[in-house]
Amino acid sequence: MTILIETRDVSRAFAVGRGLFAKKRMLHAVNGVSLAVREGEVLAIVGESGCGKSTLAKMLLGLLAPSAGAVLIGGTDARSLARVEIARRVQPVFQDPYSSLNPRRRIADIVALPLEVHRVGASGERRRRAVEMLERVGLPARLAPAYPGQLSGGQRQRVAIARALVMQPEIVICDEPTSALDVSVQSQILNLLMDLQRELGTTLVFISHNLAVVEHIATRVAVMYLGRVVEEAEAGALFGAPQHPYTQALLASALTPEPGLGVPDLGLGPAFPDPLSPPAGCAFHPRCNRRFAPCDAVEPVLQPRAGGRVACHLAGV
């Protein structure tokens, strides 16, 4: 399959301030990622806040600059790629859709801007698919002059997803497009989600931590874990058999329904990693209750293993 977007050994560090006479301290966000999103495909990358999925999404749309490593689209280097067509086949659905839509400007407007900035047709022309494009996601033309502040939050969303798809793009960031939003209508935005994706045939890069989410829609999973992807595979395979240590505590976490059984325990510890200060060797070994002799000096790759790839000393034992 066709490789649309993919990253080669990208990082992104930040200058971190720790008062007004202290150094800064480099905070490294991204840290040697590599992945490639093939045509037609879901791709989910999961794991705990601040493990780096965000700034990693933002590098595939070309809102951040990595530090280092490259982002190409299509075979070229995004840097070499004027803003405008980077936005033409890449768009982005943000978290929050109450602060990504412009609260002064009409729904159709908003939704009819992608093709006002590539200045694809007249106006009656962009109004009319604008319109179109709101009913195929579900929300009716009565809408269309209707304004932000008089949607609900799944309305919103809808208009958001509209905005993504009126310029057909090859790849849609979806950056925990559900988790603002009530979850009687999580699964509604989901499922549109998935019918748009088989409809259109747009590529889709899932950024979530609901494990239960990603299970529902992804084909295949990276799994990030302090800047860093610790596992990568076909869902079915990843949900079935996880592979490394971090991926299975992240699976046994989630909660049950059945009751008296409470909050699972992990065996993780109730402290999270310093990302300013990460660990020798691996970085999840200080929370790994399988850890020997390599872990805390070695720091493991990733490499082919069950079908996908893994960075763990325990996959070679």
Second form
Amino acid sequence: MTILIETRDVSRAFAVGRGLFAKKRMLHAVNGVSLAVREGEVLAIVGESGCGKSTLAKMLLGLLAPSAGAVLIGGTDARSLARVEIARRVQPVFQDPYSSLNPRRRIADIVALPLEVHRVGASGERRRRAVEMLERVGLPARLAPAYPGQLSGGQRQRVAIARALVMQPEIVICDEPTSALDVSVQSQILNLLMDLQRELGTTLVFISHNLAVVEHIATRVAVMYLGRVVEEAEAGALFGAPQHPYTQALLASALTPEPGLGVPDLGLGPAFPDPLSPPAGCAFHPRCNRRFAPCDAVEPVLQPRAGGRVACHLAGV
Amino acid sequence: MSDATLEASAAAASPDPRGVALRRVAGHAGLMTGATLLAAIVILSLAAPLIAPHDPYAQDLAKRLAPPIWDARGDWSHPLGTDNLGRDYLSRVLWGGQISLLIGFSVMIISGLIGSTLGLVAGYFGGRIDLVVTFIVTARLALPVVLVALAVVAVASGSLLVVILVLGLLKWDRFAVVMRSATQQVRHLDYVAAARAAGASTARIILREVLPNVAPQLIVVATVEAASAILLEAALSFLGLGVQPPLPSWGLMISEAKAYMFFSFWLIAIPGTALALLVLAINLVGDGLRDTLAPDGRA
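Which structure goes with the form predicted in complex with its partner chain, now that we have seen the form predicted on its own?
The complete assembly is shown below, putting the previous chain first.
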């Protein structure tokens, strides 16, 4: 399968000021991530809040330039591609449908915006295609002249999906597309995404912290921790036999529907490490219950394993 | 997709946001009062050539300082009396309204263009550009308007055009400050990111995505600034720095009447009332628009 978009060792650091006179410090939101997205797959990127998922998504969309490394779109460095060219191939669906639609434009205009920017057809043709796309995502044509304020959260997310798909991009990057929605609407949106992915053959990058959702939709999963990919594998392999202790903890933390079981004890401790001063060696070692000699000194690298890659000293043992 | 259709019918029943805004406007007593008053002043001033009983410059020295009709000695040939040169006061007040409105409107346009451009650019790009714009705004705030006007009039002599340019080129600071902070709030929203991801140009994003969403704040600042420009013109003309005689500016009329205020108080009271009513009307409209268009920005 051809690789549509690829990150080569990308990092992104932000200067964080702490008051007027304190020296600025660098926060490495994403740190040396190499991932390839192949045609037709659904790659899920999971990890807890602050692990760099959204920063990675912004770099894949070309909205944020990497501070090191490169994003390759169709084999070409994104920096040498025009914004319009990237837009034709990669489109986003954001987390919060209440802030991703311009409240002062009509639904049809919002969906037709990419067509307008790319000068596709005359305005009547654009409108027809926008309405067609709205119907495809399950919204009636009579909502076309409405404003976003008149729509529910689920409907708004459908509009955002229609806008992302109207130019028929190769890849759609969904950054937590369901986490701002009611539980009852979440499954509708997920099913819609899966249906559209099958019908249109669009490749999806699906960013989430919800493992139940990921298990439902993904064909391949990458687990991030403090800006690094710690494990990457086919969905079945990852959910069946997680290798990295962090992945194991994540899977164990996914709540089961049985109320008697309560919240599982992961032995992780409550502390999320400070991303401004990440621990030496393996970033996960202070929370890992299986650490041994090299963990606090040597940083593990991603190594191949059955159906994927894992960055853990245990894997080599 | 039946759930979606259900949701849709529920949404379609909820009213159009423009309709909601219109109803809020109509239900706002202050806004309606201000708008009616402002409309009346605008219509009367614009219709001055048609309804003014006399030429505002025609002197009739035999009828100097004639009192208005509510005085026992008043008569209908000069309903608001005459000034110290025997010019019909009603005609001068009507024509003077044109000057006040012209100044308020043009200053609002000039300063609005300068200020909101600077504010939008600073707020959208941030970083160094923001620092530069903030510095320019601070430098501008260090210049007192009346002193600059004094210097300019000393060099270029006072005229309507000079007053408009001085005020227009000086009074953009509030536009810049308000537009900057409003833009900063909007530019981090996802619909701006979505437009960028769709490949839209920066100019397009600022004009089509950001500007419509900061327009309510812009309108509110514009009304406040128009009222303040009208008052400043009156103040400058009163000091002799603004509009020059014999043009009928309300500020100038007050200034010319100050020598007669103990015997013919209406010479000050009439243009003073007109000025107060116009500024009150504009401020009521501005307040009302803030309540109805940008309710979340209410202090």
